[in-house]
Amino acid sequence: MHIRRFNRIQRLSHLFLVVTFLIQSGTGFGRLYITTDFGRSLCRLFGGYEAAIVIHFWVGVAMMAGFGGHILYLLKRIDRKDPVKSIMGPDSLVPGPQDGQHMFQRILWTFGLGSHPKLDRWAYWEKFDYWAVFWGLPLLAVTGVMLRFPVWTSIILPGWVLNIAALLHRAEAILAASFIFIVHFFIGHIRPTSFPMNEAMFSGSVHLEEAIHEKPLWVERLKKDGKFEQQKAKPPALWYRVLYYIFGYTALGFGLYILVNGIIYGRYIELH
């Protein structure tokens, strides 16, 4: 038996974010490392050095449009009758005191000093994943627009602000890529309980036994609230599983290619 974890809008939003993030990583790192074979090979994938920056800008615009749509989606989901529960309740991604308790309990469990924490719908690391992207996107967008239109920026702000913008944009891009390609990929797909892939975001559902093991409080709450039957779902078709396995590991391979070569060629970063 499978239980539904993500709806269609959430899954499509995740897919959109994956594709746009990979494009931004390829075009951005291609230009950053343009003095190396690694950078030139990335730029060739997108039509060359000049084409890469055009693609980078417009995909960035698409990402921010998606970010705006996500904000509207969140606002629509707030229960006007009980906004506090909507924002701070167990179905919310807003961190709460229980997340700190779960993290501390997990540390104790790791060293054999306590029991495994009983998690609800969202684990503390999933909330961290979410907010890492949430605050990073506006920073990349603002600094990206400033760098794309330096003359307009200099009319409004002192010229030295562009140096700060370039530093912030580059640092946040490297931080985001490193986090996604190392931490998120490992926690999401490589750790023993998820390997060879956490299929929830692609299929929209998880096996009931997995849900009970990973998020027992969520399953208990669904049963208590009488929503368990509504959350039952069919397992994904074989052809669909094959499709998202190919896509997922292609994305993982591309991300690791950027990460490994970014480390190898780090001393050749083009600063201009």
Contents of the next structure:
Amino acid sequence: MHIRRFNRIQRLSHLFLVVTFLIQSGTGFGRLYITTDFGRSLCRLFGGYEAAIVIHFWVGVAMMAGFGGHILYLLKRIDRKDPVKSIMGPDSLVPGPQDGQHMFQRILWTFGLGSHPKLDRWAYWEKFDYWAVFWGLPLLAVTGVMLRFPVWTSIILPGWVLNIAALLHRAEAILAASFIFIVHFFIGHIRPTSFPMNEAMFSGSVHLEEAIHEKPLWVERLKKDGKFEQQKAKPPALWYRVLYYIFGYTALGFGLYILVNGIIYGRYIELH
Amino acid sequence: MRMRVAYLGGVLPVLMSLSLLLTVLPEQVLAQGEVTSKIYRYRERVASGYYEGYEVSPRRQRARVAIPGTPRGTFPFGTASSAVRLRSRLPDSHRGLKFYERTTCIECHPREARDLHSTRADITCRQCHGPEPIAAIDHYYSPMNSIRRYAYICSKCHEGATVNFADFYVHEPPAGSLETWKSFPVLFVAYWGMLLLLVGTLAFFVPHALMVGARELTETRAFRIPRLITGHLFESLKQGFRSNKGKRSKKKKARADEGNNAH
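With the form predicted alone done, generate the form predicted together with the partner chain in the same format.
Expanding to the full complex; the earlier chain stays at the top.
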């Protein structure tokens, strides 16, 4: 039996983020590494150095629009009657003190000390994933627009702000890409609980068994609130699974390609 | 045990095919050599004046702008240290420098060649610094002087550039160096802040994720592989792609109850 974990909007948002993130990585790192063979072949994929920045800019605009849409979605999801509970409660991604506790407990557990923490709907690492994007995206958007229109920006701000913007844009991009391509991919694909792929974000549902194993408090809470029945879901169809397996592994391969080459060619570029 | 074998039997081929993929994807050249930018190959190796003759001074004309009364000749101000201090105001910043004619800009100013304009946009030094003589940045009549740089230099390419715009540090100092802490502290702080964030995040999450992975290897319940092989995929194949209920979900329910009782 499956239980529902992500609704359609959430899955579409994630899919959108995957596609746009990979395009931004390809075009962005292609330009950053343009003095190397790696950068040139990446840029060639997107039509060259000049075309890459056009794509990079418009995909960035799409991401900003997506972010705006996400904010509207968040506002809509806040329960007007009880905003505190819906923002700070267990169904929210806002971190609370229990997350620190869970992290500490889980670290001990990896050393074989104590038991695994009983997690609710969102684990601390999932919250970290979410907030990393949440602050990274606006930072990249603002600095990106500044660099795309340096003359306009300098009407208001002194020119040296562009030096800072360029540095932040690059550093944040490297931070985001390395986190996604190493940690997020490892958690989503490689670790035993997920291998060969954590399907929840694509199918929208998880095995009940898995939910009980990973998120016992969540299942308990659903049962207690009487929401368990309506949370039941059909398992994903086979064709759909095959589809998102192909998609997931394509994304993984592309990310790894950028990561490995980025590290290899790292010494040929200037980061500031 | 069987599950661990199944997991390893699954994870190894995946990792192997991913690394294979990396070799199939374009141009994985490990021994790229020290030359990264093709245009630099010439700049660094060839000082014959053939490729970029305009960057090797012909030294025929005299300084067009000169401070009245400044002595001319080799090292007019004596010691090297005073020369460095004073060159920033000279009409010809290379006055009296030996071997200037036969050398490219980059050989003497390697750091200045590493900015975005030079490396990525392939813009030559002279497109900004102009022909001989190359006035020092702060020389009063220099087109590079910050009072007119935006109009004389930047707006050649950046239409509508303002004084503010010319405030941009074309030759950014190395962001991480202590020197930058004095000359451009915001850049220094931004650099180290972001580096710390990057290193901190990865230094925590990479070992943490690996430790979790390793720990899960010891937990039979954590494995997804058995579910994958015996589970849904297999059964739906068997049942002709129809979604399955039946004995599996019964088993699941039993497990679920067991799980609940455990709490």
